[in-house]
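Next up: a single chain in structure tokens, the form predicted alone.
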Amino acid sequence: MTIEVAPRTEGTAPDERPTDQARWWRDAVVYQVYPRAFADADGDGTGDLRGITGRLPALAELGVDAVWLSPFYPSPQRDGGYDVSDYCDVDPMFGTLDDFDGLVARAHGLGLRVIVDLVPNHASSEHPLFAAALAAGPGSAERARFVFRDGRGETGELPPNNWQSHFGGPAWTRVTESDGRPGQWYLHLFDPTQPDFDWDNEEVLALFDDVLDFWLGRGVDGFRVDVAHALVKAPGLPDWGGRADGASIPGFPGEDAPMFDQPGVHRIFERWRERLESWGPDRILCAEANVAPLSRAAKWVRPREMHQAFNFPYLHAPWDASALRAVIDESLAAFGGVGAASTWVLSNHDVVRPATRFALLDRPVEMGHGIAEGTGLDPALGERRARAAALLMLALPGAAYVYQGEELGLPEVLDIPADQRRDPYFLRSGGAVVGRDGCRVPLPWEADAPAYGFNATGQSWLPQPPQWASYARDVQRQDPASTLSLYTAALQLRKSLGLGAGSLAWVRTDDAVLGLVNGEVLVLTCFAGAPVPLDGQEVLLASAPDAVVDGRLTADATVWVRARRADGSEGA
């Protein structure tokens, strides 16, 4: 096949806000820590702040720009950690406020910014605020920051509305009052110990707006915002007959759901991006608002809101060329249309690792649901699809995400025994449901070491599998064909050649290959059929050892070759 390096218009990013133009945020690769499981400096088999900060040179060498913390915080971990009992503190499972001024001491020296998960849809059901609401009753203030309703029915039995918990079962508890009495019913989205807050309550708003400041005051440089979506409910709190989490399905598009992307919520951010630049032009939010389609998701960066609004349907998009390109199309189209980047993932602690995901021979996974042990895989075309797919993401114009073990190809881990689970999902669904559990186990440092190097004891809070020897950072750092030289390679070129601040053009390919130009590379990836013929062009960097034969490239391979210009030459 010959390939007609002949860009299209329709594929270039439109022009951006002049004043973000070189802002960090537009182009970093930022990436994501599970603290329970990045690395234990105590060896009580949970990861911690120190363990992260002594590992930090790691990801300084691997050359991302920027660190996600999930969530620190006091928690009783019934979600792990996403149900926050004292917003401005540390656990002590993870160490201190010392710990955590360390942390980003450490980061900052490293040249690396700092970027802490922010949960304010719903606190923990031992959070203080919401003891005082149990005991405070019906009609009161307290209650009044929490989504408390009536029941219905003849003696309020019955639950508010409809709505469903994203774990499963009802989205409403019903709580005893204190004269022993069956009472009112407080939402919940998500586990039934994660109170929704009531973000018409001023309260509310004031009390984020501390909670800003303190870690703005510790030198953070941003906010990851959880489930920033769901804050706002629509009024009246109407029944629902769609999808928990909001997704689309016949009958019930996904925008009509009254507990998602109401307008109100826009304005709460707009509030926060006021005051995060009261602290310097640098701090920035980034959106978990898992709404489609992606015009609905530009609405959370467009000016004076947001800065990155993370990708849901490139993360979920499948393994094909021409679902791809759409997505990416999408995308241009819709961020840029409000003068912002776009920002990719390919996986994060709530989905199937890629290399597991892509081993499913194109079979959809419920985001948060996980798979079986048993289930039909081929674990070698997942490996060489997920590093093919990292080159492809790595070489598009915008921010990129990485979560921790991604660049060390690890897979999901399916086995784990049922008694030691600890995902709500599972939980909740009785095992029905395998939950995320997989994607969270300790990661592997060092081949030789106890726990792999995650601590110097070999405890570990979920158990890790004797394959973990061969992922080992240790043993990649060695190897130029592994994952982890993949990734540094290409984020090392990604920043010398400017992709992540680039802009893209397709070229005609066959329908099974993807090809774009960025600036100087040539990025194609062939999915299936026919080797692609290269036609001598110079390789810069390619996803397998056998990605490239007799100068061409064969199935699930991605490859960077240097592009030609109009005269033929090569070059920008």
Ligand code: GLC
Second form
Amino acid sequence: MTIEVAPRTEGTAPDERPTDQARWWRDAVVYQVYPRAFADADGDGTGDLRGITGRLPALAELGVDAVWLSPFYPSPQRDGGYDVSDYCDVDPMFGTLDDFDGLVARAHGLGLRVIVDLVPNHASSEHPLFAAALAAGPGSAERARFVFRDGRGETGELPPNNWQSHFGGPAWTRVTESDGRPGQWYLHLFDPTQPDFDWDNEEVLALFDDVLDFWLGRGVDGFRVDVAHALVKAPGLPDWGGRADGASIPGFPGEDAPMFDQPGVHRIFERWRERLESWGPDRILCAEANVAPLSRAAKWVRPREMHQAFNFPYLHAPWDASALRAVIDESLAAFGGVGAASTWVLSNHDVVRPATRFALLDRPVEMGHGIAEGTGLDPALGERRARAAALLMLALPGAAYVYQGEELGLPEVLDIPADQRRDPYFLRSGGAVVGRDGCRVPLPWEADAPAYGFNATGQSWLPQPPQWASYARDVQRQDPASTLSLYTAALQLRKSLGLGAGSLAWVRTDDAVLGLVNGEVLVLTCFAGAPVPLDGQEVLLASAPDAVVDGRLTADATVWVRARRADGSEGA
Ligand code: GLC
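The structure above corresponds to the form predicted alone; please give the structure of the form predicted together with alpha-D-glucopyranose next.
Entire complex below, previous chain first.
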């Protein structure tokens, strides 16, 4: 297949703020660290900040640009730390503020930026402000920081509306007032231990201004904003018959959900952007923007708002050429239309790992729900597709997010015993929903060390599968055909060829093959059907050792090859 380098055709809408065009985040590769499961320096079985610091050189070697840390703040850990009881400290299980400063200094010394998680939609019910709200009683300024309402029914015995929690059951819990009687209800879109803040309250805005300043002052390069889509609720909190997670169903399009993407969110994002810019031009906000279609998320990354928004439609796209093409086009049009770069992501701490997701023979997986043991899987196919998907993603113009262990090709752990599972999805559904523990198992670093090098004691808060020795980083580092070697090579080439800052032109799109040119690289992914002849073009990188057989690209594989110029010479 001979391809000519095409002029830029897509993803190049003019930026209203040309100075942003060269900013680091636009083409960065950001590596998500889930602190409980990354590396454990003190050997208690739970990862910690010193563990992360000690392993940062491995991330620099991998070639990522930034590290995003999921929450490490004081927390009762009812939702993996997304239930924060103090926004300006480190939980003792993860270390101290000094350890955090040490981590930032080491990261910066290695050329890695550090992004931390901001969890503004809800606090932990053990946050002192919530304790004060309970104590102060109805009508108080303390209660006004959260969403307290009187119940419906004769004696207020019914919840104020019919909203459901993401983790199952009503999104409201009734409190007992200080006189011992059943009293008001408070809103929690997630677990009852995660009361929602009221973002119409100026005090809440001021509280989080201070949180931003606290971490900016410690040198962080940005924030990933948890549940950014739900901060503001529709006035009057009207009933909602749609899904708790805002996914559209017949009769209830997600766009109409009264708890998602309300107009008031923009005021908050603008305020935060201004605040970050007062610290300099390079600190970023990245939204967990679980809204569809992407044109809605794009409104959040207009020049005066956030810098990035997660691309959930891309994350949820099946292994299917036309679905992927459609979401890539939609992303470039939506984000490019407001002058922002697109982001791309294949996994995070909430979804089934790609090597397993793409191995599923029969059905898609819902966000957060996990999959059960015994589900029909073809693991070899899953691994092959995950590697092909990675090589396609890393060739796209924009920023990419990589979740820890993805670069090792780790599969989801399916056989965690029920009594060791921690996810509220699992606990609140009585085990009916498997939940997210399977993608949160501590990483394997060294094949022959205790807990595969996660720590020196062999303890692990979730059990590591016996077959994980073969996934250990030290084994993969020595193996040029490993998934780690593939990611390392891809990140190096992506950088040297400027793919993240490049552009995209389709050269082939049908049910079997996607072909695109970015700069002087032709990227081909074969999904099915007859092998695609490469016409002798130099293969720069292939997603599998047997991706190319007899000069032809085989199914479930991606290659990067040198695109030919119109005069027949090879680019790059
Ligand atoms: C986000 C987090 C998820 C958490 C939820 C509630 O979706 O990614 O892990 O459970 O917010 O904070």
